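The chain below stands alone and is given in structure tokens; this is the form predicted alone.
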Amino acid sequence: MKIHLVSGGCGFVGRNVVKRLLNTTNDSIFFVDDLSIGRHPKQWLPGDFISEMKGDLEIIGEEKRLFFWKGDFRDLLFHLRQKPNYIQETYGIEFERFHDVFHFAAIVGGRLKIDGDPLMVALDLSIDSEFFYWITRHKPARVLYPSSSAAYPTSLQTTDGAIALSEGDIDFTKNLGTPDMTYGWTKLTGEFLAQIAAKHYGISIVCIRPFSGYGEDQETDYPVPAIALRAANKENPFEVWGSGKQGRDFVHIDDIIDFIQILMDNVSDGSAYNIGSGKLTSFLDLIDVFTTIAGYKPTIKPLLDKPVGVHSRYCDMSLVEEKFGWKAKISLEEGMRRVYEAAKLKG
């Protein structure tokens, strides 16, 4: 039986990967989440929710292809360090090793979390160090490590000029610059560990640097769904953190997962690739997109005391286009309309 592992499998990206694997393969999926941020599977899996408990493991669906382990991923990794066949022996799941491993477990949140509790975010270092040590022992067939656009030097993302960030702007043989707070440092460290895992341990692994991912089921403490919901409610005046002139590169979750599959099929040396649209969109522009869909033009009210992060962050997708022939398919307008329609239903 082929079985895949998804850590952080109930968070925004993780649950979308679980659903994609469920819909496009006949494989089993073992996913882990402590539900501190993620949602229980009964809230996002399609159809009637059927499950049974085997100890502290929830087996989901009539086909029994989904296995949900609720808890801190580090706790599971501790069990596996003590007893490599812990899952097989404890739950009676017969498999030799995990095939694809997607590592989304992390301390995540919006700008308030990154700036407001940076040492809590730094716990990602402990999650990743345990994870990388484990994969060198377990030897899964393929591994995905999600880095972040926050790993890029903040000196390239200032008000002096919007620079399209390219993969070569991070070079471990040169001065790396300073990434974005502890979150950026943890992801940069993870990329370095991925290269070591590939070179010294023969692990097939690829890293991604997604920019501002969004989607219909993203939590409203992220800016895109929050702005969509406020537009659906016809907020006026419309509040924006900072001046609103700061910009990001928005990319839909479906595009992110499409490219993840391509990368895992073609890259194994731990190198990292951008995932974005290659276009800079300010938050004022984003508000304009949503309020245009909603059919009104509000007064904009800047909140200059709120955290805003770097001024401009978008990516150069030329390496990806040249090497893989890949571009994001979902336009900003189409993707944001989907988010808006979902926000109206939540309402």
Ligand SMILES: NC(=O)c1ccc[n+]([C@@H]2O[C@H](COP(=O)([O-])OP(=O)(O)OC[C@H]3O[C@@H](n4cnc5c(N)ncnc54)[C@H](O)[C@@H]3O)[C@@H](O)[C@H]2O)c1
Given for the second form:
Amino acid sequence: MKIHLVSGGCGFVGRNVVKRLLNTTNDSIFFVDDLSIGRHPKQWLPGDFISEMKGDLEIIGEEKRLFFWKGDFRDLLFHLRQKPNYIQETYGIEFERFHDVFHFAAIVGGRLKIDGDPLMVALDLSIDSEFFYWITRHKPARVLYPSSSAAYPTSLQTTDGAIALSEGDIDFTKNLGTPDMTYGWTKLTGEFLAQIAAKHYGISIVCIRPFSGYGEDQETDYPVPAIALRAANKENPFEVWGSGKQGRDFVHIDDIIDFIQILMDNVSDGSAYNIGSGKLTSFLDLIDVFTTIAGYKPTIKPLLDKPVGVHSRYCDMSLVEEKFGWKAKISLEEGMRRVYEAAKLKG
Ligand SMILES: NC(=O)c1ccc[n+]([C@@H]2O[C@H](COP(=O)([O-])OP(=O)(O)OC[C@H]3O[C@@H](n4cnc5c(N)ncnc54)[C@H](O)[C@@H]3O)[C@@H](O)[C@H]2O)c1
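Following the display of the form predicted alone, present the structure of the form predicted in complex with the ligand.
Below is the whole assembly, all chains and molecules, this chain first.
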């Protein structure tokens, strides 16, 4: 039996990966989440929800190939450190090792959390260090580590000096610059640990640097679904954080997952690749996209006391295009229309 592990499997990226694996493979999936942010699988798995408990493990679906372990991933990693076969022995699941391991458990959040509670976000260092140590012992077949565009030096994202960020702008053999708050530091550290896991321990691992991922089922503390919901409710005047001239590179979750699969098939040395559209979209433009879909033109009300982060963050996708021939397929207009339709249903 092939079994994959998804940490943070009830969060935005994690649950979309779980659903993709469920729909495109016959493999089993063991996923972990403490539900601090994530939603219980009965809220997002398709079809009728059937499950049974085996101790503290929830076995889901008629085919019994989904296993949900609710708790702090570090606690599970602690058990696995004490007893490498903890899962097999405790739950009677037979397998030798996990095939694909996707590590999405992290304290993330929008700008309010990144700027407002940086030392809570820094707890990601403890989740990641336990995780990296465990993979060197367990030796899964392949590992995906999600870094972030926040790992790039903020000095390259200023009002006057913003450039399209390319992979080489982070070079561990040179000066690294300063990433975005503790969130960016943990991701940069994670990338460094991934390279060490590959070089020193022979682990097959790849890192991704997603830019601003969005999708229909993202939490509304992220800007895209929040703006969609306000446009669906015809907010006027329309509030924007800061001047609204700050920009990001938006990429749909389905595109992110498509490219993750390509990367895991092709990269094993711990290197990191951008996932974005290569286009910079300001928040004013984003509001315009949504209000055009909603069919009205509001006046804009800037909220200058809100945190806005770096001025412009977008990527250069040429390395990815050259190496893998990959480009995001879902245009901004199409992706945002999908989010808008979902927001309208939620009301
Ligand atoms: N969404 C994006 O656009 C994006 C961009 C760049 C990087 N990433 C990275 O991808 C990963 C997933 O991001 P997301 O957007 O799905 O975030 P998310 O907050 O939706 O998901 C993270 C999940 O981890 C869970 N979690 C947190 N701490 C945990 C712990 N100690 N034990 C078990 N579960 C825990 C949360 O409950 C949540 O469900 C993160 O590492 C994030 O930094 C995401």
